[in-house]
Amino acid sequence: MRIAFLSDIHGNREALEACLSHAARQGYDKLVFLGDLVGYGADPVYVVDTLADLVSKGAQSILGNHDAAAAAGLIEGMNDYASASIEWTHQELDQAQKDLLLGMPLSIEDEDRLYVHAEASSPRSWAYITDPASAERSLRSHAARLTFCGHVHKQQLYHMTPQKPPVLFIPQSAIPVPLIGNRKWLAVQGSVGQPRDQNPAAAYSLLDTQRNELTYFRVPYDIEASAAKIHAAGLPNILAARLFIGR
């Protein structure tokens, strides 16, 4: 089976379409969305409706912190521009779309894999995985061999043997990584719609379960169009500007 993982779309239609098109060319059997469909970008309705259609066809999706905030209209703990985008998104979504978001699970177990948006030991705390210590906390909290998460907006891959701490590996685009069987792996996805690793290209990954390989990809998309929609919606300028620099 070939599984495509997409995370942190953040209402960016152009980036989502580019990743789905690229993944289709690679060939996949299943789609998994790892949270934060909305927030920041100007196309939350399109993204949520697209997700609903894909879920009806077998895709799986996890709740992200921006999804929960936008659906409920809660902005506690967010900075000013994130709060502005959440309030705007809350107004754009209808009740059925909000209910769809709030109905998504915090995690999914699938064979030897765990899907979650943030750090797995406490999914609703929305903690970031930024170093081996946070990766180890996540990896030791469950029995799954492979963990897939998002939230950080940077592509990272950690591996850990039973008696040693995790080791960080920064994957290169389009180069398959063999997931050696005697290790646990934590695959942190980059962001489809708002990368923050100084690379503005959209990010997703593809797992080949038969070959036991994971490949990360970067996909160019029409940033100008996405940024223009953010400006037209009256959202904070920083949400458009950062798309061009991947920060």
The other form holds:
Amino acid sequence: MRIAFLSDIHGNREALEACLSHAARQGYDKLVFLGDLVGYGADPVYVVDTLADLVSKGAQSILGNHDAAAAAGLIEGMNDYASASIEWTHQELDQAQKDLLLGMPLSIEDEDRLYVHAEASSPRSWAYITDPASAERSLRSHAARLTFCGHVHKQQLYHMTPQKPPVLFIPQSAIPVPLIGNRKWLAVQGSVGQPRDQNPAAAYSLLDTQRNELTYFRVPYDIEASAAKIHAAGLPNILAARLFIGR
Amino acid sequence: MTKQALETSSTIDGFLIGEKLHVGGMASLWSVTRSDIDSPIVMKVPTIMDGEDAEVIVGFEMEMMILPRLSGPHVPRVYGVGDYASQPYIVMEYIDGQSLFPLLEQSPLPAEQVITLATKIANALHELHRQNVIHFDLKPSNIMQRANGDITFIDFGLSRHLQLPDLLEEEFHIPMGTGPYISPEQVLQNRSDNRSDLFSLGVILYHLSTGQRPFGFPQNANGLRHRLWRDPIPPRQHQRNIPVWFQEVILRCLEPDPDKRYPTAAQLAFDLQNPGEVKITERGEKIKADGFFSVLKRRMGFAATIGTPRQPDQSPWLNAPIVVVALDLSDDSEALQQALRMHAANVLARIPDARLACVNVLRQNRLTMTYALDEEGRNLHVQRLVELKEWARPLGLSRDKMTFHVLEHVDPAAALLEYTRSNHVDHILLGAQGTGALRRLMGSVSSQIVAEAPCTVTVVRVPETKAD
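Take the protein just shown as the form predicted on its own and give its structure as the form predicted in complex with its partner chain.
Everything in the complex follows now, all chains and molecules, and the chain you saw is the first one.
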């Protein structure tokens, strides 16, 4: 089976469409969304409606911190521009859309795989995975051989044997990596709608369970269009500007 | 880790287990068969799997990761890889041939024999590196020569694929390699440089041509470090009949600083195939090892001389291409020659490790093949070389960056294509030909090169001045 993982779409319609059409060209059997469908971007309604449609066709989706915040209208602990976009998103979404977001689980286990938005030892704390120490906390908290998460907006792949701390590998676009051996793998996804690794192209990945290979991809999309909508919606300028530089 | 003991006549994933062929320190080899595979195949299974021997496990994982991604005659073809959780194995082709190991017993071998072998190994190594894999454990027992003469590398347990995670890098904090062959940077635990394999190849060539190991057989980590500062006795001190140019090549491979070695196996192969063009330096002419004080100086200051390790995400051959400029000195106009020079200068300025080969084809008449052997032919050949050098003079390149070749052939395009293939040329620059009646009659060399060359081709054209 081929599973496409999309994380941190953040209301970016153009980036989502570009990734879905790229994934369709590669061929996939299933879509998994790893949280933060909304927040920051100007198309939350389109993204949530698209998700609802895809879920009805078998896609799986888990809850991200922005989804929870936007649905409930909670801006506690957020910086100015994040809270501005959460409040705006909260206004845009209707009750059904909010219910759909709030109905998403915090994590899903599927065969030897765990899907979760943030660090897995305490999913609701929304902790970031940025180094081997945080990766190790996540990896040691459960038994799944493969973990797929998002939240930090940077593509990272950690692998760990039982006796040693995990090791970080930065994947290259379109190069399949075999998830081989008697070790656990933690596949941190880049962001579809707001990359932050100095590469503005949208990020997603594709797992081939038969071949036991994971391929990370970067997909260019129409950033000008996404940015123009952010300006038109009156959202903070920085949310548009950062898309061009991937930060 | 082995979940079940392998037994003759049992079956794993459709492979029928035959006889046990070989038991090594790390793995055993079994003859196996599968109904849909005609050629002889073997199954490699890790030997000790008690969960303690991390190096064996990780080495096997690396091989399972890397081998299926490689192709070509210089690596064993893989037919299947076992799931690590149940039974790790690799099924690969049985290589009909012999390793180079027995040759050590017969060494010193005649220099010509070592040079022929070295050329084959360097060519095969370039193919391996081009597939983004550094072997990191080149030694005679890991280099097979097939019955047809092809070189094949085996045992990729210490290897690294530059686009995949290096499972070994963080796992062990000791130098990984084989004592006599390990490169200085591997001793310092850097696993990202393709030139490490060139060092190991240099050790093999040294041993085969002299019968001696250049750095002995150190048994501990301290002994391994000696090669960081202690230069080997020059090969010609052991064997006077080793050509000076070949000593130059061997000692360049054995430079402790990777920056002083060949940047790529292709450039090493180029020198081996063009001995007349090897720039002889002190290395080639050396008759004894460096004195106490130079060695001491290196020992004290070594850390400063080894240079910056390569970034693993760089593809080294892209940074050290072999560029050919094909010049038709009789016909190319002055303007075209200048344009070619400018393009060559641009490529070389952009890529510091690039190497330029200036090539001219001396067209032979089909009926008088002996032409080049007579006095007139020799004079013409020399004249062409002189003209090539004159063309190149304004580039101001040193002799180790630039070589000159006059090929003699009845068909210029075929000569260039042959040259391109056998020398791993990455980029050809050549002038567009005119449109005169004679040209049309003879066919265009450049269009044939563009169509058939296995590399990038730039056709340089001087804009025509329109007649009023």
